[in-house]
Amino acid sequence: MLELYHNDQSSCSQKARLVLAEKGLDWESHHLDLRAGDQQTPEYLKLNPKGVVPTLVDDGRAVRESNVIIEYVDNAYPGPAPLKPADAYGRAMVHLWTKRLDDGHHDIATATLSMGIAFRHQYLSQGKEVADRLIENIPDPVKRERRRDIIYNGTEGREFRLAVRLWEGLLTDMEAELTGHGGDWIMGDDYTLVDLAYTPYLTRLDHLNALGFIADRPRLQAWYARVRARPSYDTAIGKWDNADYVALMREKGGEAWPRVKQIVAEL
């Protein structure tokens, strides 16, 4: 039996689903509440001593961290088609893909992009006193400074720009590689385990009022409308979308945007 731990508008967690998703299997779900601190109680640290989402048992055995997970799923239940290619290079490429979300886009680009602009408001409306218990119970103190200070300062925190400058990056070379090798998909012509794990992050700047990040990017457009209208889309990610999150992302993301262009014009 499969049981996935797991939040609804995770990027990391929509990952773990969509490879469920992918691959047509059933599992068991544990919604875990974020801002209550679900992620933080004895039990959740006994399976996940980061007190992140998502974790997958399976069978008993639990595997932690979304890249590591869609890449397991992957090799655990190879039908109805691998996710990776077969050939070595192939799959070395998949590996420097994924990687670069987990060597800073998530914890600083994605996170920072997201509470600065809009999860933020969800701790202040809560009063300072629970905010910063919040923020305490975090684990690891790296993030847990990083969180103190984009709740706080928002747009203008220290690690803003750097989160646009790493966005920009990140869409340029996307943009360039489905534009070098003509493909429909990152890797070529097949989807592979990239484009599930990019796929939650574009999502992220649709919510966020932020497409206009690939205005100018028509290859990367026309893959988004594509991985968008894959069935794994909306069973993974559509169906769990929170309506008081979206709207709070989606109203908060366009009043930041004029700022967040600004930023982008000055790089």
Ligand SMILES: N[C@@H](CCC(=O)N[C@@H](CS)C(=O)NCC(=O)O)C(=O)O
Contents of the next structure:
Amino acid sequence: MLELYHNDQSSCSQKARLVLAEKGLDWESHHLDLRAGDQQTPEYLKLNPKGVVPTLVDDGRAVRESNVIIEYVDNAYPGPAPLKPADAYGRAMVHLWTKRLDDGHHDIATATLSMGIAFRHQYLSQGKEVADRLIENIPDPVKRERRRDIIYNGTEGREFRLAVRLWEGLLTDMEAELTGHGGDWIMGDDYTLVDLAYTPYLTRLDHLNALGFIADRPRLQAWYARVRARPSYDTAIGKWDNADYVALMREKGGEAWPRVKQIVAEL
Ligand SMILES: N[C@@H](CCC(=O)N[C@@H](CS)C(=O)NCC(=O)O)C(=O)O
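What does the same protein look like in the form predicted together with the ligand, given that the last one was the form predicted on its own?
What follows is the entire complex, opening with the chain shown before.
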């Protein structure tokens, strides 16, 4: 039996749900409220010592890290279609793309943009004592200090400009890749784990009212329309959207866009 510990609006959880949807697998849901600290309980930390979602449990064995999870599911459940190229070079390229998310795009670019613009308000509205407790309970000290800074300083936070720079660099590279080979998907003609892994990140820009980032990137716009048109998108993302989170992201994202645009112009 497959069980997924996840959160409705978390991008890494969206990624895990996408692979399960693409493979047509049934799974049992364990939904964690990240603003209530469900990910920081001693019980969950045994499954995932970093105190993050998602965690997949397959017949009692836990698999952590969203990029590991999508690869695991693709290897363990090959039907209806493989989500990796058959050749070694193609597989290495899949790794390079997903590695980029782990090398900073998730923790710095995405978390900083989302937290600095929108999610910080969910912490602050609970009062300083609760916000500080959620911060202090983050197991990774680097992540903890990053979170403290962005919650209290928002778009003026230490890494906010860096986050915008990383987004710009990534989107430039994605547009160049799609333009270079002319295929519909990031790896060329086939939908792969790379498209799947990057879908939640474009969705996050969308929710944050920040699709202005791709206004001059037509290939990326078309790619984003294609991934949204797949049935897996609604099953794994749309159906799980948390209306309160999405409303907050849209509102605060709209307010922050002029500042983001200004940073892009200054890069
Ligand atoms: N590298 C991890 C990152 C997971 C991660 O950062 N998850 C976020 C949600 S997208 C989380 O659980 N955050 C917990 C918190 O904010 O305390 C992965 O890819 O699974």
